[in-house]
Amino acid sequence: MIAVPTTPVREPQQDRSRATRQRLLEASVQAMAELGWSGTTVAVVAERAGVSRGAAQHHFPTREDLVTGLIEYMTEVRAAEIETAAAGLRSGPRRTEQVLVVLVGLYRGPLFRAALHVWTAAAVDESLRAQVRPLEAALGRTAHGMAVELLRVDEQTPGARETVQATLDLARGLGLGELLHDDTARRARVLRQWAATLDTVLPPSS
């Protein structure tokens, strides 16, 4: 029997391009979290992603373009993570505390460390700040919307919106505190107390 040679199935160019962009974004998170702003260049990200510098520059011609893509990517990843975590939340007397643990997760790990390096660089670079500010605002709106949904808050109640924002500010502060040392025990106590406060002051949405 004569073997008939088969033609390998080629991945469509659009799919290859999308996969390359995904690898670059994942590599940019790792690089930014580990190396900071000064160490994260398109060349470094390309090397970590295992693609040519030319391919990287096709997607992100400059580091500023890379940062824009990075922040948008972080927003998408966080939204997906929160959606997955929300599916596992159980109703009951400690649900609010479970939600707070999920929200604190927004400000932990490589994604948060990468974002922190970007914010720090933007604080002293006016052109970068102008680029980052609207993206950061969009990220903040996404986080706020997630918190409102997970906490089941009626934002028509006076003070409810501000309380939700205070919750996110608290979560960010706890995330910052964990960067330098293990803050697990104190964080658990703070979240337990804040959950009890929220259950008292935030009426649920109808």
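Residue numbers count along the first chain shown, from 1. Each form is matched to the other, and the largest set of C-alpha atoms that superpose within 1.5 Å is called the rigid core. This is a predicted model, so every value here is computed, not measured. First, how it differs from the form predicted together with another copy of the chain.
After superposing the rigid core, the Cα of Asp125 is displaced by less than 2 Å between these two forms.
The Cα shift for Gly92 between these two forms, taken after rigid core superposition, is 2 angstroms or larger. Put the two forms on the same core and the Cα of Gln22 is off by 2 Å or more between these two forms.
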Second form
Number of protein chains: 2
Amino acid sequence: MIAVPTTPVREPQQDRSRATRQRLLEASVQAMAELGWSGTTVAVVAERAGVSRGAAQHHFPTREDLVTGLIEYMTEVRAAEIETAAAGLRSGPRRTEQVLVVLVGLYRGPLFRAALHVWTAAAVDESLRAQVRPLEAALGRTAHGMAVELLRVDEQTPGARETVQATLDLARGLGLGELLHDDTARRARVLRQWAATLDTVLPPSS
Amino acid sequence: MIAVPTTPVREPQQDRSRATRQRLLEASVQAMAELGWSGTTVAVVAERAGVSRGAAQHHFPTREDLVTGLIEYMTEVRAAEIETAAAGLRSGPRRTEQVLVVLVGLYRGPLFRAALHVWTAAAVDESLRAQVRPLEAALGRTAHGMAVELLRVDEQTPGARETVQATLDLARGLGLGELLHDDTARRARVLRQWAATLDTVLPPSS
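Structure of the form predicted together with another copy of the chain, given the form predicted on its own:
Full assembly next; the chain just shown is listed first.
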């Protein structure tokens, strides 16, 4: 796919370079989600972004540079996604099932698929693992904080912290399950029941 | 690593062939767990199994044949693992936390890691997905049945079925989380709390 420039305004060199980098990063996430780890090369990403191979190599001289850029970019986008998802549910009473749908949404779609390919590659590559681990840990803390906030949980309540962690682990497990089967009805039933469980064992703090 | 034959007894041709195939399959799971999808080739597996390249190719002429053999073998071993894990907990009262440790154990270790590499590859390969999906679905039903039995759950209780499903999804999510971090203490806390939750919302049927 060749992207056609839509803006007639001549951008300054620096802005153009930033926009090119952004296009390459977006294309790299799509490529990782659709083609997996070994399919995501600088050449493939350049073509998908509609950027010349030379321009792509200016931003990412090696595949390693591309992967590093991709991992950082994915982390930023996923953190922003958590923020956006939370925004709509901040006011009003706790609506547990809706909160769960939001949390599960963090482990779905192209970003999650791309991340899964990176994690699986990192499982057999120690230096990649060292690169990914701190970013995932930070993202995990962000997701946890958001879940605590949206579920209106008092973390001083014994077991509350672990129940929120279990909720995020469940969401991750559902995301992995969806990789092979797209069983939307089953997922909805599990989440409805999970919401009822949370309302029983972890009532919202006032 | 070259395997040294330990038995001085001359085996009939057919038994030897079966033993060779078995060694190759075991080596293929280890290779998949340690090296990932692209590292698991007939040559690598032959070397790890201490089998000549020619003998390996007799059993698995192509990498596709090896992968098919590996997937079927993994499914059998995982089903047997479920059986073995359940056996020790069948009699006596329900011990929820121990049952959870068993269930989580199904999503750990080399077999789970190998399976994860296969799933991730299948996510971007439709024909592989078609091959893996029915086996995973059957395995999921076996695990579910075992969980229902060990947790002494009456599936007629509203929500019981979904809570058991959530428990298996949680176990899968914990397994995926372990790929990057080996946080044993955190996992133990989550499981202890989850056991308490199950004892509250899903008391064992008499």
